[in-house]
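In the block that follows, a single chain appears as structure tokens, in the form predicted on its own.
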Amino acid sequence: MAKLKQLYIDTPLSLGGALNPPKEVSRRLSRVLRQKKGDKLALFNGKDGLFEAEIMDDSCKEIHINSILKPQPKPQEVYLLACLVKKDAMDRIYRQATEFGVTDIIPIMSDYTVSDKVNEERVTSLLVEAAEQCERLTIPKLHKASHLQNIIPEFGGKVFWCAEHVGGKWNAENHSKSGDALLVGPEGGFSSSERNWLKSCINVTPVGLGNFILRADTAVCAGLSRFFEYYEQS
């Protein structure tokens, strides 16, 4: 049996139900994905689980839900605080965070960030596409961009700061859990005043990613790999 194409749809889903997808979804199914009557796919909405559905007409305007494939996973909260970098690198960060399982992304502005604007509609589309491709059942929440010194004091969990001065590996004693965050700085790192300020924050734990200087998008991958390696399920 061929693997079903997984598709996000922003509408309630239930076993045995029928739905009429929005025009843009029908158009994507019929024109981009070339689906037709009788074809089956897997639908998720980030809330109700993963369902097998069947297209009832060639224009893909009616879909019936036949069975449930996976229940919705237990919710968790894993935050990525990523300083804004150039567009291509930032797009990679959004995709990589989605693939690793990050649930909340907060773009950060700091002394050395190159941008202070986020095209939320475009980035949300990118997150949906990445979630579909990696077959997760949730879409990361994109938060408003925030200044570093505004978000850290208000953040309720522990913040694991990928800090160049630490070097070496992630300390195995620094276990992460739901509600915690990974902080990755901009290209060029944080300014000296920002580094000193971060060291004084009681909810910030500096962690190392190795002995070399990493690009921001590489640091996100290395940091999230360590974050989830020491992740404690609640």
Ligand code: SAH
Given for the second form:
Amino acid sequence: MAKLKQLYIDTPLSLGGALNPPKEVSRRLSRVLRQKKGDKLALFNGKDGLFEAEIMDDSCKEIHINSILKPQPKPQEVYLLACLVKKDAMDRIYRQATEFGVTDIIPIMSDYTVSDKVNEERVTSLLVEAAEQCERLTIPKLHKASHLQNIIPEFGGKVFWCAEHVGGKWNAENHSKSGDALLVGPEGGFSSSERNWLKSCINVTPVGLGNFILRADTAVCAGLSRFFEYYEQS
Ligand code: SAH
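Please supply the coordinates for the form predicted in complex with S-adenosyl-L-homocysteine (SAH), as a counterpart to the form predicted on its own shown previously.
Expanding to the full complex; the earlier chain stays at the top.
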């Protein structure tokens, strides 16, 4: 069976239901994705699971939900605290975090970050596209940008701080679990006062990602791959 195109739709989905999607969704289906009457696709809304859906007319104004393909996975919470970097690198960070399975992204301002602006609408559509493409059934939640000194003290889980000079390899006893976070600094790294402050935070664990200085977006990939390698599914 040909692999069904997976599409996010922000509406309740249930077995045997009929859908009249919003105009812009019908337009995207018929004009952009060239779906026709009888075509099938996989729909998810981030809450109810993945469903096989059938287009009932060429203008894609009516869709029938035929079957459930995958149940909605148990909710997890994996945070990425990513210091804001230049747009292209930040776009890579948003996309890669989605592909690795991050559920919550908090853009961070610190001493050396260059911007504090996040275009929420543009980033949210980037997250949706990344989730569709990597066949996730949830869209990462984009939080408001926060300052490092504000977010860490109030963060409830463990913060795995990717620290290039603190050393500290990521090894088996440093298990990550639902509710924990990965923290990655900006292009210029954290300032020495920030590094000293982070070392004093009881909920922060420094982890090394090898002997070389990685670019922030590379560090996000290396950090998340280790975070999930030692992740204890709750
Ligand atoms: N401080 C460096 C560059 C920072 S790289 C400089 O000034 O050139 C951006 C971020 O990536 C760092 O703040 C850190 O969070 C992470 N990072 C880069 N290389 C790393 C390594 N080898 N181990 C752990 N974290 C690393």
